[in-house]
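Below sits a lone chain in structure tokens, taken as the form predicted on its own.
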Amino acid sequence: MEEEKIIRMLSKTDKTLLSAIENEDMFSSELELKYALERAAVINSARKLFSLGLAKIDNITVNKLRLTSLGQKYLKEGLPEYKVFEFLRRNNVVEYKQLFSSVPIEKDELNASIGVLKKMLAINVEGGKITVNPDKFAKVEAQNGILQTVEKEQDVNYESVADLIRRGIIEEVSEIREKVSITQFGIKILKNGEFTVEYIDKLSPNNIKNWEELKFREYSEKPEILDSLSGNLNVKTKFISLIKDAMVSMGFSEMHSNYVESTFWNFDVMMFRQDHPDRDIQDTIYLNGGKATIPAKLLKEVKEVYEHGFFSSKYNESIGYRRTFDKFKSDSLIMRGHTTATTFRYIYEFISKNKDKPAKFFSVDKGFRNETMDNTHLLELYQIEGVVYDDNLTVSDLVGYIKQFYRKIGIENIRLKPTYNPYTEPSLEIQAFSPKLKRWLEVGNSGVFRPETLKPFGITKNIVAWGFGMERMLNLKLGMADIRYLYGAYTDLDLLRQIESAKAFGEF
């Protein structure tokens, strides 16, 4: 392609984007941040000019440190040690019994404080009183001041937060950023003399009526790199029907609900407790206006079980949380925080009117969180649920299950381990090793639902289920190390085309 035919297809940001990394290599962050731009717009700007020979963009792994959703907690409200710091200051000298009482925080934060302020010589502690010392002050609120560092994402010292990493405050995390550089081919277009022209890429009225005094950019009718290639169904298509194939070969039948629920059936009809961490909205995704119609009956049981718990000779006696139970918080209106939440309105409107009847059902279907995105993280992604009612089902059929299944998809690399869910028990964390990332990977958890979740839907034999995560599987199956090639702007058409998606998936 001529090199005059090139440069009219380039937009502004294009143009902006290529003269920037004449003489330096940046991040995409470092161009959104340089030019105030879209990070969708520079990403899909540094992919044009890949994809013409303009530029080249590397993935460097850089390790990075962030705030957990405890440490998103204590950036709004403040460290617990600075807080026990500011009521000692208050009061210069105070008994350890009347701190108890006297602080608003959790007993094991104000024990922990307590080590810490110690440790920084903030406060003496002799003969059952605490003694303040005023001159720390200072060293006290930095500690804040260190997660607000981390929050923007500036440089900190490792040896200042490394306290706070073991209190699960901040978390390192390795991040994949795309790296752009210009191309021989490049420079040439840079130093073409029709590069400084420019082109209208967007019409107006004005422009239209004097459209012949002004060169517009140029778009292609027909890309030439398709000449070379022919349509194909993207590799998580081809994955989500080879899973789909395995659960009916399985027995299974497929469910179907909402990506909008409720906070009952995400949560409270699974016996979250109401001030479970997952519910925060660093978790969760809410949605403004509206309210959920709830079955009355129901969230009746739910509340009394969450309350009292229940007597089974059975199960002997269960509790409850001993908590009250909010059901005004019950219609919330979320984003689909997991695909569980659809199983339980399955075991509503089916299982549980036909409860003589054994049932099996699964979906793959999206649920969505709010997190930040990392190599095995994402905002949107598929989850492979399934469910299963019959009589005496134990953790072995469980175990059977799963294996079967992974079997099914040619994963064999397996393992499970004891893990804890509020809904399950027992619950096993299904993991498998990854090679490029040289280590056990969790892909997906699973349990026996516990008494307390099916005594409102007058359930007494057992149902075993689980939920594996699509997209961390499917890395494992190409042998990819970052779940965000799979999507959007980060996806790398070329590499998914190598994969041969054909022969990986249609053969099984």
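Note that the structure is a prediction, hence the values are computed from the model and not measured. Positions refer to the first chain, counted from 1. For the two forms, the rigid core is made up of the largest set of C-alpha atoms that agree within 1.5 Å on superposition. Compared with the form predicted in complex with ligand PHE:
- With the core held fixed, Trp440 shows a CA shift below 2 Å between these two forms.
- Annotation: Cα of Ile414 displaced by less than 2 Å between these two forms, core superposition.
- Core-superposed comparison between these two forms: the Cα of Met473 travels less than 2 Å.
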Given for the second form:
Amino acid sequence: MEEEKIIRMLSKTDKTLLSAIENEDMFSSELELKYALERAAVINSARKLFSLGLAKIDNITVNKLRLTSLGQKYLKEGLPEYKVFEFLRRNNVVEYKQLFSSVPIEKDELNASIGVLKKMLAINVEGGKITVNPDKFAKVEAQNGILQTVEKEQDVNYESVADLIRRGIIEEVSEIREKVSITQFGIKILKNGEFTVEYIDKLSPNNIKNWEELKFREYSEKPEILDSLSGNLNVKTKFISLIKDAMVSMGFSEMHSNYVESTFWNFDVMMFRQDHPDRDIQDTIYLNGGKATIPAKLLKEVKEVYEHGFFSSKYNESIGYRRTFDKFKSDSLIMRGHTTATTFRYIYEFISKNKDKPAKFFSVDKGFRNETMDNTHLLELYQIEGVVYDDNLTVSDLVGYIKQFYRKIGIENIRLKPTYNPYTEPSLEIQAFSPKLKRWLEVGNSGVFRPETLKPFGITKNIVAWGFGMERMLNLKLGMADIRYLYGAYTDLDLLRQIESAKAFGEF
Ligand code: PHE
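Switch from the form predicted on its own, shown above, to the form predicted in complex with ligand PHE and output its structure.
Let's see the whole complex now, leading with the same chain.
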């Protein structure tokens, strides 16, 4: 690379560092101190100089002394022998026994201190009497001062600390330091006349006007290619976007809403009985505090249907739960348990306001359940929710949509089983065969919304809807036996990489 181009890549810090090492090699820690730079800035810069061939970095192991946690304590309080000596000087104690009962210091520390002081000839103990040698005070004080010297990382004489090391007050540690030195090429660059030119680092409103006349610094941080597999989208992210493409290709528009939901939109609007086990804290994640605002008119309508059902010539058997609807249970905040809450918000916002217009909505979004995690259960799961509103929809339309979707995704072996939901009739559970687990797995749930759930919105046409589990579907696609391979600490990175490189999905 030509010299000028290299110079144009150098930032101010790079230039400062290069000039700093012109005449002497320097440790990165010295550079940090000298130029008040962050460690990361010095290291990044040094590596950049290295990769451009301007500097060399040698990792050098240096042994150094450091205070242990006991040493830190003594740094604050003073060494015990220092404290004892001070005490003796000031209080004029002569009785050995008296010292034990009056000096404010731990017994074992006191014993050790007396030993140390005797060895230093600072005190003498004879026949139960202590004599103090005041001349030795400077020596005791110096010993105490060593702690500060070590803390400040200044040089100390090894012999003077041997004892403190043995007592566990100071320890020896080795540290790797980066020594940065200039190369011949680095010197050449420094001498180049271009080196002193100041290049502009950032565009600003002021300099954008005449940018063509200005000299800008070149980008140098080109991404390093780690290996051929890095930089892929996570398989889950990719799968979700493929699902979204599939839904859009079937003419659906995407719904959006929040993770935090009210019990009204998650349960009441769907006619879950207020004592339904799904509402229990065993299954639902409740949030502390806060209250939701619920559209008052809608709440009233829901309460009416909940308690008494509704009469129409078509549904004269609708009699409601015939128990009181407690509206205070509607405004608690929870993590939404299913994205059907979103579906009902869209029924309210869009379908009920445009009753003549057919509508198809979908979402691929998270539901939260207070489950125990295992190979087929997660606490957060992605649900693929779909809802269709049109004239004359029947359960055959629902089955058609389900089959078409699974076929598009490439899962052929599915079956449908009647099931129960408080808000759909009929309800169909979708099962798929897992060759890995050698059993049928529940992969989705669906149905035709009950007239009771639509009455509060003034809707009389049929609505068909479903919710499929994304992770179980992905597990089936990938032939995995455990849903947790896709998440968190269980993630099998090698496996995910293999999948990525094998381009497992192709197009669908
Ligand atoms: N909400 C259901 C679930 O979480 C799925 C579903 C959606 C069922 C719409 C029927 C209609 O399992």
